[in-house]
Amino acid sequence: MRVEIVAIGTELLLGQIADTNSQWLGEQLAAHGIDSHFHQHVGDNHARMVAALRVALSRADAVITCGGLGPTQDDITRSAIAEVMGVSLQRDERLALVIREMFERRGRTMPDNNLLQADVPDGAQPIDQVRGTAPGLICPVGDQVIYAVPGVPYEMSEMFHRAILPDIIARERAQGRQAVIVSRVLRTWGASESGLAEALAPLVNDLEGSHEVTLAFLASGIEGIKVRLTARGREENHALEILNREEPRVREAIEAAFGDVIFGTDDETMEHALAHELIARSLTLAVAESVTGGLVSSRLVNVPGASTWYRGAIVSYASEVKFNVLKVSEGPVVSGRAVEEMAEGVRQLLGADIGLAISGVAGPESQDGEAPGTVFVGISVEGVVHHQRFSLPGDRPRVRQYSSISALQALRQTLRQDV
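Since we only have the sequence so far, can you give its structure as a single chain, in the form predicted on its own?
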């Protein structure tokens, strides 16, 4: 079944807000084996909205609109859909009562404009609202359908799972063409998108020739490159069987080309992956940060139960703190020697098994003869000390973020080498 998404709102065209709804809906549709080949943006203009809906219906079985269901003058999605259906709007008194009661429960007076949200195209089925005031809509257009949901993300997502996805699946089953799609994401750090694509090119061609599995590369900024495997099967178990068969081949090709760059699967972050390695070895960690200014520590404490293995951090941004607190030798602080001494100093100071240290140049000026983007990571594992040097791209905020995940990856790889 083909589904097109139409995001409504002039603010989207002006760049005042990002269209995260279409992105989220696209992910959800793909995860359930539903094709979505086109997304549109259209402003709050009745004629252009009608035109956008008609174009969408010309190439899709179903359309999901996001936005334009509020109580103000520019919320005209209902009237645009009614025109496409060739019907008029009718006031649904049950919905009107629900909206009134929602305001009463909150101790607020309902503006009369909110009753516009109870207007429904004749023949459409309302989707009751449970998180706000704007009901959604299921609107038949011949053998096709338009779904309308609010633009508020948490209202939209709830309606999608409760009402829209079950309706789409029921329509697919009635047409005898439902397939099950499952996906798995391999998360990498340390390889480029183009490098991964080149290394996996023969496998990509082989998999896509089978029409069972596809590979996609998703650049995720400071979280690295994601490699997504998607398998289509007759049922979920069949799709999972295909996925489990092909995933090891993808891992093997990546590791052969780049080494240990796959750090997690699906939603597993770098800090969760590192926590797994520390817990498995019953090791504790302390961190000394300079260029990252606390970003590493902030990531680590995102992991539930971090207090069992994470001792804490010293944010030694000033050189004097490195010298006086961490007992770093006088001299350049952006260097391999400095981060090794920082790592050993914080390990001893906080009584941890491992010390991790980061120092570098975020820019825009050079420091200690090193160019912006130069970062040193020091690691002390029970007194065995070494360092790595990185040249990272981007402006000051990106260098600091890249430094954080690079340091965590360096430690994760060290632990997996059993140093």
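Numbering follows the first chain given and starts at 1. Basically, rigid core = biggest C-alpha set you can superpose within 1.5 Å across the two forms. Given the structure is predicted, the values throughout are model-derived calculations rather than measurements. What changes on going to the form predicted together with a further copy of the same chain:
- Arg59 shows a C-alpha shift below 2 Å between the two forms [criterion: core-superposed Cα displacement of 2 Å].
- A displacement of 2 angstroms or greater separates the C-alpha positions of Gln40 between the two forms, with the rigid core held in common.
- Once both forms are fitted on their core, the CA shift for Gln367 between the two forms remains under 2 Å.
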Given for the second form:
Number of protein chains: 2
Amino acid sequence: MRVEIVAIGTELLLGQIADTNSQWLGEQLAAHGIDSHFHQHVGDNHARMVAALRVALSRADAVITCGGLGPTQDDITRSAIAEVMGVSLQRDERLALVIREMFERRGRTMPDNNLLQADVPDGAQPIDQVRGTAPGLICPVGDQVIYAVPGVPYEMSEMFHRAILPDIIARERAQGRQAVIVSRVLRTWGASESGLAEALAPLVNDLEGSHEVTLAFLASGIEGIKVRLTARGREENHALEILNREEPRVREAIEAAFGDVIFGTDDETMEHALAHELIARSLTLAVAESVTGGLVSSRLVNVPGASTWYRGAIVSYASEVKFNVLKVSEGPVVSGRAVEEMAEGVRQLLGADIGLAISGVAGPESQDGEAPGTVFVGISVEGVVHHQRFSLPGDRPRVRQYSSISALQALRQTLRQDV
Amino acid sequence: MRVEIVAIGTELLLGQIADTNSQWLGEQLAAHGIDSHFHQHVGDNHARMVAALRVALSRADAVITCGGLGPTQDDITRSAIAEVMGVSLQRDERLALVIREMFERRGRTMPDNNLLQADVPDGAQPIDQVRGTAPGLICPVGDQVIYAVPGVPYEMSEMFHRAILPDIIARERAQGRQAVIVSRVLRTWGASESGLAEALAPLVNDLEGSHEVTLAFLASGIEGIKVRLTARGREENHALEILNREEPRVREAIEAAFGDVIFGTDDETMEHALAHELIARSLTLAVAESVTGGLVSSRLVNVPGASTWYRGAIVSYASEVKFNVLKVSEGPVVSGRAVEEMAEGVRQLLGADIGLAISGVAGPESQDGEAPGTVFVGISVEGVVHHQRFSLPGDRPRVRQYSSISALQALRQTLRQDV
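Show the form predicted together with a further copy of the same chain, please, the one above being the form predicted on its own.
Then the entire complex follows, led off by the chain already shown.
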């Protein structure tokens, strides 16, 4: 069954609020194996709302509208749906009573226009309001259906689980169809999207033949490239079985082509992945940053419990701070020698087992004869130092972000190889 | 002119990423007085993309598509647009060369399928890629037009300002559209949205009578509350006149109610505003961070030319680093005394005129008897120290973000009052 989401509200078109409802509903529908091929945003305008609903019904079996069920003039979803159904609105006295009682319970007098929320298109079935004053609606349109829920996220989600999802699943069962979709994301840093696509092309073709698993690549900018496996099964355990069977093949193909670039799964960030490696070896970390200006450190402290393994950082933005505080020897500060001395210097100054240092050229001008985007990462493991050199794209903020995740990945890989 | 936004990507339908592009584009179009009545989300599917584009062209004069311009099999926006235009794709050798050179500059070999990004629908005009490898497209469809930009937000926004907005405005002029809309944003930190709305209520009513200027309040989370003035005039100079006439009245009303909370205008960030104050007084700055873990420092280095006034930072995450490196006296580290000693300690260690220090409780647990959200900011101006105490809302990441901008605002206000 194909479900189209229509999010209603001029504030969405004006960009004054983010449409988190469509994202949440899309996630829920996908998790239950229900297709959603299109979403729309439309403003609080009767004619355009009717037009959007007709477009949606022309390409989906069911429509979920969010918003426009409030008590004010611009809450006109009810009348737009009634026009699409070709019926009129009827006052539902039972709903009206519930709304009145809600206000009484809160010791407030009800403004009359709140009764508009008790108007229901003829033939529609109300979804009782539990969390707010606005009831939802289940509106049959021939053998199709329009579900209407309020735009308030926690009212919307409650009605979706209580009334809409069961109705959709009942309709799917009636059509003898129901599948479950589960997905897993492998997070990579150090491989290009096109490179991954090429390395995985044979596997992609192979998997697409099976119609059980699909692979997608999500370029996530400063967080690298995500490889998403999505499996479809009769029920959840079956879909998970398929995922667990195929994930290792995808990992192997990626690691065969690019080495240890997969740093995390699903929501695991690079700093969380690095924290695991440090904790597993009970090592403490100190950081010296130049070009990144504190970004690496600010990512590390986002890991809950960082205080057990993280000592702190020196942001040596001025060269004299490198020389006087970190005891770096005079000379070019964008160099392998400089980052190795910075790493060892901060390790000793802050009393840590591991020192990580980043120095580079954010641009637009070159520095120490190095082009913008050139970044050196130095690592000291209990005094044993080495460095890596990177050439990174983008403007100043991007170079800093890429430098940060590259440095964290470099240390993560070092720990996994050598320590 | 009516512009429909079509955000492309199966990950949007599955709710795996939020559609921030439509929100941003909607805000930009509105700020320039361009109508946008509908948005759509569609997946990486040729037939459905063509259908979505045809729906959009049936109800708008122009369409902006975001996404699907990458180098992989599921990046098919180019071919979908070509079908809607009724033309074929042609390889643009100049674009191909640019892509090749980008990979060479980064010292990487280009996977062949990256050249797909150089394919252009016959009769379309490419928008050169400045920040990524994917060019954008301006695709005439009769007297309508489809603009295609990458889904990566910072590539999308750059192409919108450089190529798409000017093209839309030129088309509006060609249609002899008279009114020009210009807007200006006053950026505040330290006043609540409802407080601002209340303080400005009389002015809002007054202005709305004039039909020349409208005021909008945009709660921008960690960047504070934006107050946007939008003026409509016969042409740009006239609209700017109106803005310049009304802006001082809005400023006065805000400052009368909340003091020096307006830190910037339009895109001016808090760190840029602070840099102006430091440069005007030729003062240098050093930072000591605990709870913020490097966030303050990483914001400061985003200001071009920061090296002339910024020395660096000590992230004293472990208490011993506060005691041993910053010479803070033993005792509670979340206190006014501690941040004053941190500020003076880092000022001396890094050799700066001004020291700024932040220590606090990100939560969820209390520390030193202080509740989560309690943050102390210490300031040393050439050895003269003082501190402020803040109680901030939100979870750990939000407390860190609020702490950072609060500390920068506190220093900015201190410099403007005392130095």
